[in-house]
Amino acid sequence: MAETPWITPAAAIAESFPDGLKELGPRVQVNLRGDVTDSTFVNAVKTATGLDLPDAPNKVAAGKECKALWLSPDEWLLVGEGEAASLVQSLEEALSGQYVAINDVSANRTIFEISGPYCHQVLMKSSEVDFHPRAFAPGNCVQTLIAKSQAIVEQVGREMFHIYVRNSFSRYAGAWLAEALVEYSETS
């Protein structure tokens, strides 16, 4: 059977995005829950993914194949390339018999990338979080609202962020970010 390509609601407007904003292609996204104070859990996750899970709030740990975004004291979003089924299977095998939750949520969110000299201002206009470089840096992530849409924001570079938004809100959030980026670009 032929596989249908993934088309998000934001795809309808993505061609009109200004420089500095784009919708990324699909990524593997696996939600993982477990006890980070349990060395058996931590070691099993490292065996399956190569990652040391971040145990500090709002931090990201990166590995060769995927990264882990801290969502709560017992929850992470693992993001990577490849096949979700492969990552889920590796985690299930490594964590067999432990009290954990492993869920493929790859189709749940689209990911926007916003970059350039105005990305901090656009995010501060769009959210209550202080995204100023003195308060938020590469390797940080946070769950927040972006223009009233639930989102996870990850800073991946000095002037680059990934914004994870539920697919059903992706067109709205994409249009909001595009308009804000144009507004700041025109005022400079």
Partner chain sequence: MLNIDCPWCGKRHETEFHYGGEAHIARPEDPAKLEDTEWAEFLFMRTNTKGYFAERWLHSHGCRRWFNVIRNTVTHDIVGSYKMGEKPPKLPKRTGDAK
Second form
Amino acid sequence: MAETPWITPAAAIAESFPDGLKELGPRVQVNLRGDVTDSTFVNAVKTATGLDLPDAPNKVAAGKECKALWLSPDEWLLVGEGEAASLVQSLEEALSGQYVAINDVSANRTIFEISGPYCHQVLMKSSEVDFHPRAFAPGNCVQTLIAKSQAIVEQVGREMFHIYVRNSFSRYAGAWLAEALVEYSETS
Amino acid sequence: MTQAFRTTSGGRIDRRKAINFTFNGQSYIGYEGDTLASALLANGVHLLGRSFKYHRPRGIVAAGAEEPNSMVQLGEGATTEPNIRATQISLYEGLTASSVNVWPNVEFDISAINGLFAKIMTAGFYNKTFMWPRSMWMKLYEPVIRRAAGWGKAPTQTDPDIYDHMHLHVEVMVVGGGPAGLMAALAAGRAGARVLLVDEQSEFGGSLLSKKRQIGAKDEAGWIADMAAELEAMPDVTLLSRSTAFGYYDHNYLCVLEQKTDHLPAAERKGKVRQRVWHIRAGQVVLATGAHERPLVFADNDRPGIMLAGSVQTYVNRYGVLPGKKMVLFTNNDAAYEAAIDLQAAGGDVVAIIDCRHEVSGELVDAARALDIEILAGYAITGTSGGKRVESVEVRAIQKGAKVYTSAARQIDCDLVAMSGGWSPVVHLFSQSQGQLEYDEEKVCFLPGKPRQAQQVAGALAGQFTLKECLAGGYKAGADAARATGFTPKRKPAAPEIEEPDLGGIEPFWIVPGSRPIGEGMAKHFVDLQNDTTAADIELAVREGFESVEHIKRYTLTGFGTDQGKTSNINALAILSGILDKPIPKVGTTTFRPPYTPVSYGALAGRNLGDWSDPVRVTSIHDWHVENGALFENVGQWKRPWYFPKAGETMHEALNRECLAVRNAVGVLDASTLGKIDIRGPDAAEFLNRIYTNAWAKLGIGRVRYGLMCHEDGMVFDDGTTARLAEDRFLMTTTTGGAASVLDWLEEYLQTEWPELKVYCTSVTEQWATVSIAGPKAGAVLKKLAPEMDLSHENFPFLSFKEGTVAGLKARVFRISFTGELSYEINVPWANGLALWEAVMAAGAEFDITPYGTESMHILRAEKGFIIVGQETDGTTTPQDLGMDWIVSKKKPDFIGKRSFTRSDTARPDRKQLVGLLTETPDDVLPEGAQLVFDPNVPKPIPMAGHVTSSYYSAALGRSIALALVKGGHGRKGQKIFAPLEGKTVTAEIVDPVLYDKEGERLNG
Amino acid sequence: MLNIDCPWCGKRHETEFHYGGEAHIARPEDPAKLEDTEWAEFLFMRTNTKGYFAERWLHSHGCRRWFNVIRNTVTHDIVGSYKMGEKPPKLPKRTGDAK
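Alright, leaving the form predicted on its own aside, put up the form predicted together with its partner chain.
Complete assembly follows, chain above in first position.
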């Protein structure tokens, strides 16, 4: 299959993003639904991906090739590098016959990375959720609103967050995040 | 003569930093640390404006947020702001301000003539006078009175300033940075809680900024500095000065307005956030909002130069300003004596203290006597004189316990009257948080009762009026708040030695009669200075039958406006209590509402302006549309191309061209915005059977079906096509605007009504970009892009889909049609949308492929009589109303909406039903929304027969077409119907809604 | 701005949720068997409680779970949240009819 450019609406403005904000390239994203209390399901996912699916809300479980973000009691977003099709296929094979849903959603959302000393301030301007280190830490994720756009926020480092935004909102959300950083870019 | 009223030393101003400013066109000099009010007083300016109703000269009364009078127009041009209190404006270089509510100017104000008619301008005057005749309201009363009564001018240009919002979660929020608030923040901070301390003033310290006190080894300034330093060193303590907590909402949610640059000269503000609204969620809130001093209500108590005693003290001690050089103090309490003592110490002259109590004694009284100040105990001010500034007061002895004068009047010359009627705790935020107030007879004020939210109170708000009480009470409140949020407070520090005079007692004295009974003669006893409400107005309101404090408030306007009765509420209800002969607690208070002080619209909007008012959603092909001249339509939050005009083309011409291209060759539409939901699980087909009105069990894999969804009431709420991907898997499409609500709807039924169904729903709307090609040449275009795909009608029939490669991209192609033409919807991963679109444009070039927008799509579907949910439906439309009985299963035992179809109302024959309309004159395009009647010639009001839901000019038919909902429309085909429009009545014939290609032959190209 | 306790995600601001009306109104098993008045009762009639009230909320911008909340319609106090199918928590004695 021919290589095609990966163009999200945010790409057009990403070049002018201030330090501390960038749009990441495409990642494998697969939405998985199933019954986490059913060991057949959990074991099959482990076999296919090496992941222990997090059953605690708003946690991220890291594996070798991908990680799993808790989205709801029966829903996870698997995120990794490589080929979505092969991840989908190995999940489909391992979970064949089970009551599950597996969807390649790699194109559904784009990912912004905010980093540096002001990332908490940016989040305070953009979200009503408490991201203070006392309440939120690397390995946590949350589905919430960034400005008025639905988003998944994952903390990946002490001063680094990934913000997953549905593509149609990405220009709005990207511009919003960039603007939120301006105040600090000029003083630093 | 500059700053003639500045003291020689002292105050928290920086005398090395002179600041130039302009007021009413006149240049003045003040110092850094001044407010506009203190700088004006330093220059001897008392007259700041005119009163609301009577246009009486008014001056500065207070020193902070409680100031009722001195509102000014600040700045010029786009950044001008009306009605800002001079007492809350930090002075900055180049400040310009002017009086409001004056015309032509503050010295000579023409409307002051209102004062002569004061007799008739009593409570309810506006309501009584300007209601009738009604026709005069818009012509005369409204414009003229608005101009005369207007306060300030709203800017006419766009606000260039930057505002934003920030969200903060803390365990303990402390409101008020006075001694109690500082101690509370310290206790909570030392315990390890996340703490926010906010204070409206430019620096922390609260009442201590106005008083001289020794606290342990430090004076008040040193103590404040130590406290602030320790708090600043705590990493999880946030300190915000110039920040007003203006609203206290449910579950300890508070809003704070931080004024970040308002104190800076214009040049230093550029590019910075001017104001920030903080949204706080707090585990515990400590309210330490202090107290406001009450004026005394006496005859003509509103002249410039009549001020609150505590504010006089503030101007003297904090700003180094003598508000007057010959002062009379009028009080009912000891504490106010301190103002006299401090003014005298600063070089002013206190000519008399008028104390309405008969027995006066105590530390402060003795101190005043020691300064040889004359104290007239058992006396009251019964009148004042002076034009634009108070010049003298008239005092008389009063009989104890009765308001009878026992002496002749004595004139005392003065240029300043300090008054104190006691202190009212600032209960506004406490009240907003739903806490109930309790009246304290001894302290003569309302105090917070039991809080309704997770909250502590401390300091003067809690009736702790001495510094010693404040420090102890503040620490306790902070420690309690920390403990309640899971922290262990540190041991309480030893109480410092505090030098503080005994503040003595108070006797209520709510109203001071003048030389004549209240309401007689020209003298006025003002209760609410901002709204010009007098004691006589309250009496009149009671005489006219009002008793409830809430009614009195509305009738007399007391407590209204930007002031919200900070100085007037308690006096008003105490006076009311006297008139009604009911104890004060029985009269009750009015409701305190946010905002505590005014907040600009800019601050409330924050960054949610313009393009950010609502998120703009765009497809991956959006920029192509922009570059190719598309005009856009908002559909939900989406921007969709409306149509693509070519240079010089009118809308009508563009639409005709786009529609004819689809009918005669091929058109292309960006359909990426449609909602897409993956539905999977062993019970998926059963689930669709219950959700849609038609049957789904037998739909073959690879096939597509159109479906309608209804709510339980039988009304249509969404439609779309759904494809069967596998035995247990479907892909549902929804309307563009309905995607989120449909997914919520599906989840609701799966989670709440039918948890036994094994079905998962996953939104994949933005996984797929969708390019729809339609027209007789659509097949030829697709063939070029997907040469290996079998497009024969046998192997790729209408209402089916195929997976394959299109333009080198992995794709899913649906053969469905919303135009009635041969049509393919090609889906590729979202970020490949533009690549697909460009490939389609290139492949279609030889057929003159034409991009079209939503307007042409609407015309094309209307020609076919296809509905649009939300246009042909409005939440009261059933499938049967739409003539879509064919899609309502008779066999399924149950589905959502079914039971309601047989309700008497949904089954009645005269419901509004969908029909087509053809106007008698083919060029007449009816306006959408036009009301329809069966007979335009009957007397008005004419019974309505229905309305036009869609209306266009159809190029394919060479005439106008319309869809309409008409009462009993299905049985009226062939009949005439009329649209009475402005200036003409259009006649139309009711016809079948399908107007083009009734046999559906064009679907196969 | 209510602070609503999602049984999965914990306390979040009201802006993340959608309101779902009165709780514990089950869709009738067999609507066809109902008289019009019975069906209308299900469709339209709600208790309009003053005081503690069981209501449904959807954590629409979070985990997309529906759940129930006991809220005082006068004071907005929330007593607790519980998952669909679970029993409601005990109501406080006080009706909470604050003035």
